[in-house]
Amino acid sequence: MIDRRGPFGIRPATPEDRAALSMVCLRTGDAGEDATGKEDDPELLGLIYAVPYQVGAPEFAFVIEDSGGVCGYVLGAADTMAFQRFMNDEWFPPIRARLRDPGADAGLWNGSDWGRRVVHEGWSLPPVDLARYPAHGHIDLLPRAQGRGLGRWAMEVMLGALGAQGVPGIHLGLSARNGKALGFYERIGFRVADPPGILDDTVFVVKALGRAVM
């Protein structure tokens, strides 16, 4: 089923969308900007932050599209601890088998070594209260889909799906350098986690569900 607003539609993501999910993830992967020039493995960002949601939590994975194809996504997981187990026990092992481990010294990393290290080290739990905010999510839009209210709409769809399952709250991580994204989340009812959980340069925002997105 596709919900439409003008030339844009939002629908559940399918396995056929996985290449598009990776593309959007790469082109928004540098604190909201295009990361193509920074990554030597163009698929790796998507294999960490986008595609596994369509595989491991498809009921909360949606794509935004127009006549040019997929131009954004909103992805979620209802139980972050369960999703961590999926990532570390099922998703990463076959990817790990084909990637060298760049080691733990970030000073020696180049290109996509940060992502290779994530795959080898495993997915860590965020420093937030997972009893109150067990769900997490990601949203990314290509430039042609920005500034049109699509982000708010997409979040309404995903938060509604989570709320319908009785999920009490959600957290999101974003780059501390991405002030634009932080402002967006605050406008739709998120707040910075208290105490603020900082992981590397990532800041976490939280929202209790069961409330309308304003």
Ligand SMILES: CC(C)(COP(=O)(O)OP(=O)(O)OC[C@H]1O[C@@H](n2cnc3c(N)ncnc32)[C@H](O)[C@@H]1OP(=O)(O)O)[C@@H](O)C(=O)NCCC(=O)NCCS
The other form holds:
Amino acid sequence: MIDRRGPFGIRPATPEDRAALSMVCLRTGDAGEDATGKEDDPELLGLIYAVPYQVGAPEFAFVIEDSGGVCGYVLGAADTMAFQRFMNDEWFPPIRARLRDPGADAGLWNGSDWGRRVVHEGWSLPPVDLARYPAHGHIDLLPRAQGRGLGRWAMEVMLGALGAQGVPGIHLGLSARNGKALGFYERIGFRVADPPGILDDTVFVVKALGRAVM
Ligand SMILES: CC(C)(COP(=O)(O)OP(=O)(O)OC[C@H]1O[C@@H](n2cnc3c(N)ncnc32)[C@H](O)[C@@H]1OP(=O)(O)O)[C@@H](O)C(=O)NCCC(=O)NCCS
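Mind giving me the form predicted in complex with the ligand, seeing as the form predicted alone was just shown?
Below, the chain from earlier opens the complete complex, with every other chain and molecule after it.
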């Protein structure tokens, strides 16, 4: 355990946490709300947005847990271009082999087809200045862990690890429908990227990192 706060602890994520990463991702995957009812493949959100970080960038992958088990994570990748290559060249191909491609017409998608399409199409680079903000990350907490200061704390841990490696900045993507997350990010020092590149439904926020990150 790296640190504790009341009943909550934060520690590096391990391979044994992969099912929990997927569970948290699913239960927060609809613009911050539970996506269980929307997805027909309960694994896919986690296989795109959570599990590969524990595999490809474990030094910046942390879980938050309490007596009930893992209740959140914060995940980062220091070099988004390198991580995109990992996703497209190593991570997606074996998953692609067992998923049908629903095609490019979003009007024909149902359930988890959006995710099947991501797996087949591959990951695009975000429309942000990757020289200034080369890292990216994800944070998701289950409802029982929200609103207690744990999000700020977990981000401090992850951004501290990135800053200690000399990473100059980070960007995060969030659903344009997730106003709560935008309020949180702005409160902890992120700002909407300028120009505010929007890819599909995703808004990007950025933050420069130094030794003192918050
Ligand atoms: C978004 C999320 C990570 C925030 O974590 P959290 O633990 O609930 O937030 P914290 O309690 O640490 O809040 C940190 C600060 O942000 C502020 N804040 C939180 N939500 C806010 C909001 N919607 N608007 C303005 N400020 C907000 C808090 O008041 C607090 O301020 P302070 O530290 O100056 O007192 C968490 O609620 C969550 O995982 N939500 C569901 C999944 C999700 O939306 N993830 C983001 C996907 S992009």
